[in-house]
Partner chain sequence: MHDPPRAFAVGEDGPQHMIEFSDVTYVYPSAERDVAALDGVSFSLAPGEHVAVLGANGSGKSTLVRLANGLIRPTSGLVTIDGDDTRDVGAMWDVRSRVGVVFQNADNQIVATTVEEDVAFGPENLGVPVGEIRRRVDDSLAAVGLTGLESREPHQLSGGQKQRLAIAGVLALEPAYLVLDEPTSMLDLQGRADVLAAVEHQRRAGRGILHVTHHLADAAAADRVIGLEAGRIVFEGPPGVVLADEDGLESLGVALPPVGRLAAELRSRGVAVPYEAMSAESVAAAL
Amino acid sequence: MRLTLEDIGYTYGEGTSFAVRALDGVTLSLDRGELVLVLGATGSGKSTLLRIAAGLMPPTEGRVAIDGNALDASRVGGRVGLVFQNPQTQLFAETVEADVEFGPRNLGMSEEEARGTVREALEAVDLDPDEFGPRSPFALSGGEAHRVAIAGVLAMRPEVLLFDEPTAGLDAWGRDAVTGIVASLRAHAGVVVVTHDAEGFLGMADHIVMLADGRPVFTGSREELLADPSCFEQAGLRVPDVLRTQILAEERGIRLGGYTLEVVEAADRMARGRGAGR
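Just the chain, alone, in the form predicted in complex with the partner chain, possible?
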């Protein structure tokens, strides 16, 4: 399974006086087992890109394909799952259980298997299925509703998962659960994560795409990103704190011998560099 987006362009309201160019020349490919991280400032085109990758709208320019075949939303059939940035809009059923069950049942899963899948999916997002299953999805807290929306997509067991700000509004344990889910999904699926929490996901990303005003200002591996963190600034983003601390340390004359995303490793290098410098 391979999802490819080639030279994607997108203009909202094309041909009108209020046209907005949201994407321009974005190329991305995702294989099973890979995690692609999409970073970018407010309004840079990240959600637009995910909607196109999910087949919810065709690009104005370029091509989206699965295994070389043009993506056709009517035939995607649960192979690509998207968790929306505002996941509340994704909930619709009378109970949490019915909501999460809808996708897998719709894909032809037996009632019994679906029931097991629902429990598994709710447990994965740290919601007790017995407590939350019978409740209305519209009488939940923001973070609880977000977890249900994630569970609903997980239950379909898609081959490609697209997450738009999956940790927004979650407490620390919810964020841990989500990074755990993303890590374990990579065993059998391809995952794209759009996030403002770069530090939460950079450590496991295979590829990073950084958008600025719809254009890719960086595409490459984690190592390439670490070699030149200035692309964060080109994308109008602040360099994540742990990386930024290392840059500031070097500016203070502390030699680190390269940047790392690992907190312990960074501390070792700083302590060592500091000792050597004095």
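With the form predicted in complex with the partner chain in hand, show me what the form predicted alone looks like.
Lone chain follows.
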């Protein structure tokens, strides 16, 4: 399955005196097995783009398509799944099991099939179905709630997974857990992650889109971004620590021969660069 967004534009309150331009000329494409990372500061249009990709709202301009056919929100079914930034917006049932089961049942699965899917989905996010299934979703930790929200989307077996700030508000352990889950899901689906924090996902991204004030300031591969890290500043984003350290090293005359996101490799390059400069 291939999801494409072509020259997307969106204006809130179009035709009124309160009109606000949220997106302008944004393009991206996604195939199964790929991870597209959309980076941008607060208010850059990331969440608006994600909702358009999910079919929750039509773009003002441009086209959203699945396998070349225009996205029809009434027929998309469970093919595209969206995990919101705040898991509480997705959790509503009395138990975790009932919450995760809602999606597949709504898609027409039998009770038996849906329950099997619920177990698979909870296990996929490293939650024991027997332990967590009977629990209230409102008695979970932040990281557990995020994982249950992901399970609720996985249970519908989508071909595209969209994540809105999946690690926001989590402690280090929770961020690592959710990041690992997102990485594993690309084996079964195409994944789009929107975030203002590049640290956790940049190393696994196949394609990156950076937004500033709703417009793309960079579109390309991870290697292309590493060749021009000034794009972080253009998007109003903090440069990842490992990359900033290498930039400072080069400013001090240490030649690295290119940047990397791997801490050990960056340290080796800086060590070699210092030795070559003696």
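Note that this is a predicted model, so its numbers are computed, not measured. Positions refer to the first chain, counted from 1. What we label the rigid core is the largest C-alpha set whose atoms superpose within 1.5 Å from one form to the other.
After superposition on the rigid core, the Cα of E144 moves by 2 Å or more between these two forms.
Taking the core as reference, the Cα of M109 moves 2.9 angstrom between these two forms.
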